[in-house]
Amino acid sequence: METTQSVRDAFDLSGRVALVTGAGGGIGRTTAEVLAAAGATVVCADVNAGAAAETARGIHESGGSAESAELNVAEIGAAATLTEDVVGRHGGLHVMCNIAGIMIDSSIIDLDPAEFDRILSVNLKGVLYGCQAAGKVMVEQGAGSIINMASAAVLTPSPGIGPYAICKAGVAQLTQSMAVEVGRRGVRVNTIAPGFIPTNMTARYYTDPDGTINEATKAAVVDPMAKHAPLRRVGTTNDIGYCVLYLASDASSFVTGQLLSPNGGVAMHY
């Protein structure tokens, strides 16, 4: 019989160590701050080493534990030389999650090649770069959760993000390739691909030349898109935060190779 302990205890990461990419920001720092609430120590890496260690430094002062690290995750071997790190001070690494991306807006036709290099390079191969180092440590444990970042723009394409989009269904693919030769090592795969969510990303859509956000603006953007979904709101960091604690923890302990899209309804798949 499942009691409120033992409800708890499955979402409880007291003793793990989660490691997240792009946590000086957005998607990224929320879940830093959601996996340290729950118990876990994180480890705030981004290419930003200033907005990482804020990161750390706001989940210190709310009771939890962090620390930060610069981290380039496009550099080859960057993140296997983390992950020794951070395996090398703590016994172990839990949680990996790669969230840490960039955005270029392009049409395919007129995609120039050096910039779908720039984006392949951190949304694609850095997402397997970090799944490699966290997968040789989880399967010796033979125990671990990693969580890759897509977008529900696998789900819903959309003009002007393709080469966005191009990216993040590699790395769906890489999700479920992966969870295959792992899982019977006791290391599960996932991937979260959120719909649209108002972060420094997505502020572009909405931000003045001087770098000031235009309410007006962020209104004409947002409204429609809130409108437009069934549950007629667009996503917070939060929303993506909690998906992302699901996947780390015990609750989650028979899912792998999964696309979980919290996008409010927006895109819908079987």
Ligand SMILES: NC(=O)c1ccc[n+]([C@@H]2O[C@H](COP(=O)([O-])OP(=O)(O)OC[C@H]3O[C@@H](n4cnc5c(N)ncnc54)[C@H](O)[C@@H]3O)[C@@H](O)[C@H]2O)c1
Given for the second form:
Amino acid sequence: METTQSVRDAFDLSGRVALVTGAGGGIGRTTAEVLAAAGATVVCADVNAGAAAETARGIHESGGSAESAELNVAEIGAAATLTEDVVGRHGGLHVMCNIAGIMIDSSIIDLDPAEFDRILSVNLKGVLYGCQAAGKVMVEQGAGSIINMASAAVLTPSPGIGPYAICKAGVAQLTQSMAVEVGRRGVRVNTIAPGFIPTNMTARYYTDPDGTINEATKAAVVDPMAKHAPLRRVGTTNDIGYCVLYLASDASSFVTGQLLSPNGGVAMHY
Ligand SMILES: NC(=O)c1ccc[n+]([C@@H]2O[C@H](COP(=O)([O-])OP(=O)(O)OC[C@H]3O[C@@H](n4cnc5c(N)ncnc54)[C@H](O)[C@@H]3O)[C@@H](O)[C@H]2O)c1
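Switch from the form predicted alone, shown above, to the form predicted together with the ligand and output its structure.
Expanding to the full complex; the earlier chain stays at the top.
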């Protein structure tokens, strides 16, 4: 029974403070819920303040500890300000999840420079600012875990999402570069590269012009992907939340600079 107890301890986040960006929906919301269920106090941050507040409210209602904050990850200095505020009120920051992200659909040849700047600002610079803000605090503390959200698009390029994949490849590299710099100070940095997870981000593939989800179109998009995957399904936000929990917790204390790929087996790397 001692082993059972220590396994629970390894995944227990009681007494830890976690900041989750993009916590207003999709993968970020579920991740916030999972970390709170594991005992963390979770700061749910999102550019959509109302959605972030809704996530925090749901966590409260389930008996967890959470608060919400408005944060545009693309704004220089915003993550640093929020982080200082969190540390000032809670005494530390132990887990940083850089999950906020956007998608643009464009071929590389037709990519509009302004659109590229827009996606770079959120998906790559936003992650950098989050890493810097949390990294400074964690290096000072001598401990912490940073988890950055990339995508299977890094491993399996698809036509039309090249600008997104470029940002996510940058996130994977940023993770490795930072991991080698901060490891000796007790800080771990890892990337998760999810496969297809139905969320608001992917809904554009199967949303009718009036804004409703078209279930037939959704099946036409999702079913072939599931059929092609070795595990015969697409992912859920819980699949990713549990990966974040592993990387956030002491269970992964020997893991840094890695790219974890919950994708049903559609892309494999070694
Ligand atoms: N859904 C997938 O199939 C999939 C696959 C691989 C990777 N991802 C990545 O996972 C992350 C979450 O994606 P999702 O599918 O949950 O998307 P989503 O659209 O459901 O949620 C994204 C959240 O980020 C927030 N956000 C957007 N711009 C922001 C900004 N500038 N500052 C702060 N918050 C901002 C949105 O308000 C939203 O709440 C993204 O980084 C995405 O690239 C998603």
